[in-house]
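Just one chain follows, in the form predicted alone, and it is written as structure tokens.
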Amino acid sequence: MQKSLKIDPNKCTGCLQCEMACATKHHGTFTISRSRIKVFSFEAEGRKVPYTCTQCDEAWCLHACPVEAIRKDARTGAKYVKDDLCVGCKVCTIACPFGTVNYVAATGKVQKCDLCGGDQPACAQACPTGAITYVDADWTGLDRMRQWAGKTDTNPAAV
């Protein structure tokens, strides 16, 4: 069973624990600028929104890579970057419609979420409010379905 990250921005407090956990897991540092998940702050609205790679089925980044440095893990479904093959051309950063593949100048390579290799991702483990969870990939839209279903008119006008 493949799983994916489910993000509920309504539960995010902007504590940045997810960013620190990601940076620590992948780089051994609390430097959040190296994190593969980002928490965006919309100050005027008082909202914090965590955002990372959605692991698209038709991954444009993977198809755009001219040296096949982005691969799909058959077990987890995660698309990951093979650092030894990446030439830092940034074509994948242009191809990604969501901007979740990022070039890292310090390494000359790109990085993106790899779901921590299929274990419980560090960001989900570190999230104290449950804003980030690791769920069955087939059910990521279930809560949204429930929300829309709840908006149906239970007392329709007579036809």
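Positions refer to the first chain, counted from 1. Computed from a prediction, not measured in an experiment: that's the story for all the values here. Rigid core (definition): largest C-alpha set, two forms, superposition within 1.5 Å. What changes on going to the form predicted together with its partner chain:
- Annotation: Cα of residue 147 displaced by at least 2 Å between the two forms, core superposition.
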Contents of the next structure:
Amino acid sequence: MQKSLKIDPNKCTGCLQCEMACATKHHGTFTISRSRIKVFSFEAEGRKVPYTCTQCDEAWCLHACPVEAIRKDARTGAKYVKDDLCVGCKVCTIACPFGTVNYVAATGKVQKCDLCGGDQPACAQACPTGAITYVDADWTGLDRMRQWAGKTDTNPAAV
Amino acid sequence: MTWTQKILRVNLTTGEIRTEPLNMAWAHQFLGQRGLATKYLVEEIDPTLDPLSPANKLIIATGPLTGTAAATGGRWSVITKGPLTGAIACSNSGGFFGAELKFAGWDMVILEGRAEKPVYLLIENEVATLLDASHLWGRTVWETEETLKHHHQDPQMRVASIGRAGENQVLFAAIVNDLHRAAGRSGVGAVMGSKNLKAIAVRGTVTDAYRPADPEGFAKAVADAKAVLAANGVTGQGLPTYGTQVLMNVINEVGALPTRNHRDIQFEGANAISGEAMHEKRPTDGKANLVTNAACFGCTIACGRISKLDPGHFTVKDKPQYHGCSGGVEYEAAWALGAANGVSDLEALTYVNFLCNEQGMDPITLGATIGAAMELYDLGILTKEEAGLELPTGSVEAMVKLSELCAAGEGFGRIIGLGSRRLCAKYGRPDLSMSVKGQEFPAYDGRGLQGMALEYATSNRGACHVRGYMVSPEVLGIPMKMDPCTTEGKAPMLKTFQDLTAVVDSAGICLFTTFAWGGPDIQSMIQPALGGDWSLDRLMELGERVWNLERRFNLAAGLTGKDDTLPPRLLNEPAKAGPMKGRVAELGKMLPEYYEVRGWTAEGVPTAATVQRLGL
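Now that the form predicted alone has been shown, please provide the structure of the form predicted together with its partner chain.
First the chain shown before, then all remaining chains and molecules of the complex.
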């Protein structure tokens, strides 16, 4: 079953445990500049928003890559970068409308979220508040549907 | 291991910047941050020097768990000789600056001398540069951070800076990072200002500066420890929901909330300025003061308050710069600016808290000093002519006005900027300064909580609540309930707490974790992070070593056992009402026993045997 990262910014406190988990998983370091998920802080509004690749089905990055270094994992649906093919041309970073593919100067390649190969992604595992969860890809809106369903008044006569 | 093993040494007088290897023998003796930086300071400065002279040094220090996934692993400290007290100053902050410094590859930055003109220090990984800050001088912390990020086109840069209070050398000026996180106490911002250093901006992308000795063991220990925090009522529920403000009503009910410059011990307005009140809708605009909670780097507790003012409130009516969200009041700030002055206007407290963040001031000392000024005014000692305004106890307008004057360094605000000890001495009533070693009390009354009284009297940086936190056993029952009224057993318990606190502060994590974590939880992370042998016994001895090192610095600086005392009000004026009615702080019963369990002489000096045992 394909699964998706589901992000609820209202639950995010901005602790960056997700960024550290991502950097640790892929680079063995806590340095959050290497994370593929990024928490943005909008100070004046008091909002924190974790943001990462949406794994678009018709992925702009994948289509734009001239050397076919970005591939689709048929099992997980993740678009991942084949490091040995990537030439660091950065066309994918231009093609991605969300900015979630990023060039890494230290390696000369791009990096993006690969859903940690489909296991429980490290960011979701590390999140202490449930702001990042890993859910059935066919039902990413289930919680919100349930919430609104709960507000539906099915018995107006009883009020 | 999770030290980067590198120190950045910056001489502001000559402009010379050097890299040094970390003294690993000291790191094994003092761990990091508070302990290790104190060791460096003690070895490098004359303890009798003037804290605001160029000879004083300012050490910015991280711990071995700073910048790791350990929950709350974002702490960093500023160590220097404090201008408010003349004692050792170690001021601790959260936010994201400390972790970023570590990412850049540095355990510590040692700042020496004084720059001729205002400068700021830019650290980009291994490269550090001193740059002209003339255009930033006079600017607020908020403006400085924005200007630097914009100028260097790096929104991910982290900045620690001083506001006008630090520039004007207000003796309780803070260093503020990430807009509303502060190394708040003891006036470390004044030392930074005296060095003509406006800001430190840092960006770290080094990926191999440090790694845990046992990465898998560390990851497991971190996950287990996170679960302990989540399952605990205080760290899992109370602090995320109400922040430290969860304490306002609790401490008031216990009868230990100092009010009106400690004249009273309960505050009728406590509920109006409590954590609960921050959640309630305001009658004026129908919105709550609190918008959300927020975490520091790596913190799974998230006690930080993000507040939004009523834009129609008199304090901010025509000042749109304060209409957005920013750091709201925590318990100590709400108490100092509120109860200590008899003020119960939550919006006004929040505004002054914004001001303290923006201009870099310690709200505890600010509020307590205003409280003392108000009492002097009530007694007719301080007149309207001298102060430039009427300041009766309980006046919201006076509290706000004095805070603004202090931040701006104008009028009577200059006198407020000296702190309560100097203020009260100036008007011939030194007894009215509610301070120890020149630093004002935080939000617990020593007549109500005997252990806290002993903690205040013996704290190395002056009156302080985060050098032991006896509120845990005396009010919250952590790790076990102790009767707050009794003096029995308080001395040995305090020693254990003080030593453990020194370990926590030296490791790079937050004291609030100790509501849930015991020594073994902390040890379980330090061990795989550093490798080698880090038993709990060794860590507790390390904490004791840090405490004694600080003590010896203070003794060399001219403080003595006579400074381990409390204001006469706490010792002689019984509490007037509430559950603690009739009680005074019984320091005399506890202090000799404390000296004994510490292995100190009757005069409070570590004995030769103690010094030798700790390898000092």
